[in-house]
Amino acid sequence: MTRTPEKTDRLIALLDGVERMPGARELRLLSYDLLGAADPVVDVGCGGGRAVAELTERGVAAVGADPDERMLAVARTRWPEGDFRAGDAYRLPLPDHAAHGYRADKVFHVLAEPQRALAEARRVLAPGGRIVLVGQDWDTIVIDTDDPALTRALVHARADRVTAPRAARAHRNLLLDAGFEDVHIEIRTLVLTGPEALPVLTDLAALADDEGRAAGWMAEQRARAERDRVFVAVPMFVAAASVRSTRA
């Protein structure tokens, strides 16, 4: 994927905002715990590098892989001790069976070929290795609103702009089909009830066909925020699995 510098900068700002959301840190910690004692770990689509830094703080040899050189430059500036390498989910910068852990957070929804990515995960993981996938199902954003019909339309319109909006609900089957075992699924929900919800809502409102309805919908949400009545819930799907200890 090729992005303009401006798009990368916007994505970095977006990811920084997501990392500050209530519950986001706890979700990252859960993903690390599900990796178990895996070491080294490759963090696929590492973005600004926070997970690599946090895994390193845990004593794990972590490698961050990302296809965007500008993103990697930001990660290296923020975390100069981190190991960040160019590579994507289809072509990871590691030899066969070099990793004992594989982590991909908010990655599989942008992949047109998830099976190919999981084949690459199998290639780099050693026998007994662990894989953890984290992502949202873009059709299941929950918003308290006075206009549920428009809200459903906006959520689905946003989902339609994503390459694989329902990838997260398919994590279990994708992992099983790729030959992983002991698949474990959890759902944790990010609940936004403050000003941090407004960028999410503004992004949705921009997709309305009728500017007047969008303005009214957004005005309602801003009024809710002023009265401490805004409510947005984003279910996050977490899947973990293992490579067979003895390869066939």
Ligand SMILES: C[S@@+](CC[C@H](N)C(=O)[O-])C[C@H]1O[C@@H](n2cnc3c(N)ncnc32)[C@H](O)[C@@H]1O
The other form holds:
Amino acid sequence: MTRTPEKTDRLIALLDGVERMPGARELRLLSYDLLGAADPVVDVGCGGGRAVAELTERGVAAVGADPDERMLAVARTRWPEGDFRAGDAYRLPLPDHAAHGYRADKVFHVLAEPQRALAEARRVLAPGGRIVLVGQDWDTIVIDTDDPALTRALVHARADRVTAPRAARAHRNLLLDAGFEDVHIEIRTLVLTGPEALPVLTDLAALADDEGRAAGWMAEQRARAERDRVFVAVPMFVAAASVRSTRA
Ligand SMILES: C[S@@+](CC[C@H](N)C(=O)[O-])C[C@H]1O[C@@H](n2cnc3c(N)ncnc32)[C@H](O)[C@@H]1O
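The block above covers the form predicted alone; next, return the form predicted in complex with this ligand.
The next block holds the full complex; its first chain is the one shown before.
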């Protein structure tokens, strides 16, 4: 993993912000429910480890895998009881068919080879195992604004910085192509109307070609925040599927 420690720390701060967003907890709970009774579960790209801790609390044997050693160190400090292992979506730290559940939350957009990752998911999952993918589509962030043209340009510029910005809209087809069955799709929208939206908006504004326009755009959003008129919506795509059971 080539990410600098500073970059990992910034990502952790960003993810902590996402975890505090209205609706984020409900989204995680939905992902656990869609895993059904799967046990053990591997949380791929586990980040700061909250899902592993929450699954463990629910009595599930959960393993968090992440290639970023610094991320793993944070997860181990925050959740000392958690089982966190160095691992990559393409090479998970589990023997064949050892897991009954596979979860990846906000991970497939960083993967250049999603089919290779799903082949690895098939390797570690037992017959009848469940897979749950959660992710945002980086081209569909919705922002109320007086400057829709610049807003569209900023959203697309941000999407273009992501390895696979539209991975989430492909979840269903990726899972079907990888041989998973009973694919179920849900979309839950995170809606930000308070100051928690400002870091997301600042991150976008930084991508403008023209500093003056970026400053004007951000000033409009800050003025909106003062009047309680910010509106940002981020649709989150949730996909669940199963590995064919040998009994079927
Ligand atoms: C946006 S974060 C999401 C973290 C966590 N799942 C969450 O929802 O907070 C993406 C995570 O995927 C990890 N990651 C990056 N490349 C990966 C890969 N090839 N395989 C598995 N995880 C990867 C990153 O280190 C990071 O922890």
